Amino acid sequence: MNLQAQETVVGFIGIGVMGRSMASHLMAAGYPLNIYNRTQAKAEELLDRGASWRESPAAVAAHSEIIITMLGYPRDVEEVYLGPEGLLAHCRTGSVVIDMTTSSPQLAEKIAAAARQVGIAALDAPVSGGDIGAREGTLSIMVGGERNTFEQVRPLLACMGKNIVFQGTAGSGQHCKMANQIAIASTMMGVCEAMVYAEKAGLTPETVLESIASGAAGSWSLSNLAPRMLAGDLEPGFYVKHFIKDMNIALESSEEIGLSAQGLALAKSMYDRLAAAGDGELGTQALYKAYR
C-alpha cells in the first residue's frame, strides 16, 4: 500500500474531543478524508474544510483504504468493528484497521484475529496526551498488532503523535495504555493534594507549582492539569466517564494477570463518587473538587 499523502484515502470515526483533532491533523498532511460520527454536527468544522462524509462505517470502510477509529467504550468498538454493518464485514481485502480508542486488550486481540480472516490488517493503537496532544498533534502512540503493518502506517500515525512505540502483539497496545492509566490514576490523586495540601498551608498554590513541577514531583499531569484545576477550568480534555472506563479495563486486566493494583482501586472509588455527584461530564482535573 502506498502511502504517499493525497493518494491515499482515509476513513476515521468518532470526532470528539481527541478525534476532531487528529483528524485535522490527516487532513493537514493532505490525506484525503472519509469521516463519520454518531453526531454529524461535530464534524461540520472537518466537512467545511473538505472531508467527506459517509453515513456509516460500513461506508467508510467502502470508501478508504486505511480506516482509524477513536470512540468512547468497548462496546461501541466490537459494534463498529464486529457487527453486521461494521467495519470488517465491509472493508475492502488488503485494508489496514486502526482502533486508537483505550478499549480492552481481549477485544483487540479478537478484532486482529477476525481481521485476519477476511484479510484485512488489524492494529490497536490507544494514544496518551490528551486534548493538549491531540491539538499540537505530539500524542504517544502505543501500538499492537503485525510489526510490518505497523511500520506500513507509521507515517500516517506520525501525523497525529511524536512518540509512537511498537509494543508487540495484538492487544499489546491495549496492555501498554492500562499501565499508562494505572499511573495516571494514582498520580492524579497526589496532584489534587499536593494542590489542596499548599492551599490549606497558606501557600499561594501557583507558585508552589512553579517550584515542584520541575522537580522529582514533576509529571504531565502536575504541568498540564495542575493549572487548569487551580484556575477552576474542569472541562474536558479527558472525561471523568471515560477514565472510568478505563479504570475498569485496568482492574479487570489487572485480575487477569493476578496483580493487586491498590492505587487504581482507590482512585477509582475517588472518580466514582465524583460521578456519582454529577460529574462525570468533567475533566480528569475535577478530582480537585473532591479534595477541597
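Return the form predicted in complex with a further copy of the same chain of this protein as a structure block, the form predicted alone having already been given.
One chain, no partners, no other molecules: that is all that follows.
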C-alpha cells in the first residue's frame, strides 16, 4: 500500500471488464475510490471492498481530486466530460481528469481546451494490452496532455500499467493508440490471408507457422491469434465490434490529418462485412472466416 495514495481521492467512471481490473489495482495501492457506472451491479465487487458509490459523474467529480474514465464510445466520453451533468461542469478547480477510453484524438483536444478554461487539467491516456493486461497491471499506457500533469499522476498510472509513455500534447495519447490499431488492422489481414492460403494450398497451417512465425513474417497476431483461429477458437480477446469502433475513429482521424490509409480502409470494410454477418461479438481473429 502506497501511504501517499491515501491522501489522494480518486474517482473512477466506467466499471466494465477493463475498468474493474484497473480500479481494483488503484484500491490495492491504497487510493480511496469513488466510483460510478451506468450499471451499478457491475460495481458490486469494488463496493464490497470499500469503494464509495456515487450517483453520477457529477457526484464523482464533486468528491474526487483525480478522475479516471474508462468508457465505451466517443459519444459516451463527450457526455461524461462535456454534458450538463458532466465532469467539467462539476470538477473542483485543480482537479485532474484522465480519459483512458480509446476515443477520438480530436475530442481529446476539445476536452483538454475546455478543461483548461475551468482550471482543470485533462489527459488522454488510452491503453493496449486488453483484459489480461488490465488484470495483471501490465497495460501499455499512451499519454497526451501537459507533461507536468503527466508527471503528477504517473504513480497512479503505474498501478495499472508497465509501459507508460508520454506522447505529447492533448490528443497525442489517442493518436498513438490509433497508430497501434492501424498497424494491427493490416497485419490481421496478412495473418488471415497467409493462414487461409496455406489451408487452401493443402498445407498444414500449424506447420507453416513453425516455418514463418519467428522470421520476417512474424507478428504478435501471427504468434497469438493464428493458432486460435486454426483451432477454431473465436472467443473474443478483443471484440470485432470494438475493433470496428476504433478503426472508424482511425479512419476519420486519418482523413483529418491527410493520410490515405488504404490498408486500414480495406481491413475495416472486411470487418464491417463480418459484423454485418452477425460476427461482431467474436474476437478479431474471426477475420479469417471472411477469406474462407
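Computed from a predicted model, the values in this text were never measured in an experiment. Numbering follows the first chain given and starts at 1. Each form is matched to the other, and the largest set of C-alpha atoms that superpose within 1.5 Å is called the rigid core.
K.L.:
When the rigid core is used for the superposition, does residue 218 move between the two forms (threshold: C-alpha shift of 2 Å or more)?
P.N.:
Yes, shifts by 2 Å or more.
K.L.:
After a rigid core superposition, would you say the CA of residue 190 moves by 2 angstroms or more between the two forms, or not?
P.N.:
Residue 190: C-alpha displaced by 2 Å or more between the two forms.
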